[in-house]
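Next up is one chain by itself, shown in structure tokens, the form predicted on its own.
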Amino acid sequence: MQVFVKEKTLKKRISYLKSKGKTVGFVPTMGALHDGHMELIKASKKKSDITVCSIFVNPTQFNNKEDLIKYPRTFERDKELLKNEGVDIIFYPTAEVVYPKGLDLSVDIDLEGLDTIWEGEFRPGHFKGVVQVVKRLLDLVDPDYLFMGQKDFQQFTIISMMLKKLKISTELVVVPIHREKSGLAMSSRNVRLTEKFKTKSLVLSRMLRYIKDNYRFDKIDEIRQYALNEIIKEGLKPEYFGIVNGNTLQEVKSRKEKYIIAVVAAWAGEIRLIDNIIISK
């Protein structure tokens, strides 16, 4: 396993590997790795000859600076996990490498409102930062495949649109949500949950499973009210819940729509959690 910090040496290595006919899979992360990330790595290793994982806590996607400061940074532990999982290359750049002075890295595309609803409403500017950093990392790594997790549903939907609009040939591969044995969706933030809220937070996955199983029997408004009531009963503070079209992220109007997703965000004490479930494809 090799660790690269600088753009020039990373590009030189990847260019060499691709000249030998190797395919490159890329897993972008902000570190504080967990089993969910390892599922992305495993998916990349199955599909690609070479797996590259980046670790970069991107400042432009944090609308709350306090959240940026508190974000866990565990590089030595992360490096050991990636080595054990058989990752070929770690890209561990500084902010100066990703955002060099004098280089315009803005991404000017119309996201058609995908970035202003749900997560975008409560985290203004977040997706602008996500699009910017993913585009920059794709330019640096030049992968054949990009692996992202289903848990960040809105994020990968937006990145999918970016790839199409900018005609980037990298193929997006979405890996299903990896959950703890309890059902809680894996997240780097879970380590900050108190034991009390770890238990209470199970309401999210429990509620989503119930909705998937009973969706065809209940009215959408009743489902929404049920979800919010369940979250509040457990002592969490709901931020949003919606049943949406997976392509447009707009709330569904009819049960006849295809690709229907239930999405939720809630506060467990001081920790913000998100989750989702695919109701129908």
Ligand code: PAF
Second form
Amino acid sequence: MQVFVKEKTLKKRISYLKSKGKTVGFVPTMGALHDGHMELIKASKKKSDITVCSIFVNPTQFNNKEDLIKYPRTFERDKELLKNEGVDIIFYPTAEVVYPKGLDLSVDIDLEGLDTIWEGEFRPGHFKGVVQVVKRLLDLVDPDYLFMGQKDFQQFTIISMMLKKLKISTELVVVPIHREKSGLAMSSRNVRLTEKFKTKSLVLSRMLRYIKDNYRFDKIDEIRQYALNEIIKEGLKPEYFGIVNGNTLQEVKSRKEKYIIAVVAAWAGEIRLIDNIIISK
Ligand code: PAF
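In place of the form predicted on its own, output the structure of the form predicted in complex with pantoate.
Then the entire complex follows, led off by the chain already shown.
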């Protein structure tokens, strides 16, 4: 496994590998890796000859400075995990490498409102930062495949739109949510849940499942309201709970619509959790 920090050495290695006919899979991360990330790595290793994983805590996607400072940085541990999983290249750039002075890296595309609803409403500017960094990382790594988790469904949808609008030929592959045995969606935040909220937060996956099971039979608004009430009863503080069209992220109006997702974000004590379920494709 090789670790590159600089643009030049990374690009040289990747263009060499590509000249030998190797396909490149790319998993962008901000480190603090967990089993959910490892599923992305596994998916990449299955589909690509070479797997590149980046570790970069991107300052432009944090709307809260405190959050950026507190974000866990666990490079040595991450490196060990990636080595054990058989990653070929870690890209571990500094902010100067990703955002060199004097280079305009703004991405000027209309996200058609995908970035301002749900997560976007509570984290203003977040998705603009995500789009900017993913575009920059794609320029640097130039992968054939990009692997992202279904857990961050809105992020995946926005990046999919970006790839289309900028006519980037990298294929986006979505990897299903990896759950703990209890049903809780894997996240680096889970370790910070108190014992009490570890149990209480299971209501999220339970209610998503409930929505999926009852979607065909009951009124959409009624099942949504029931699920929301159950989450509140359990002591969580929901920020949103939507049953949405997976392409537009707008709330579903009729059951005739296809590609339906239920999305939720809620505070479990001090910890903000997100989760989702695909109801129909
Ligand atoms: O999902 C994440 O960890 C980040 O948003 C990403 C895609 C690595 C961009 O910084």
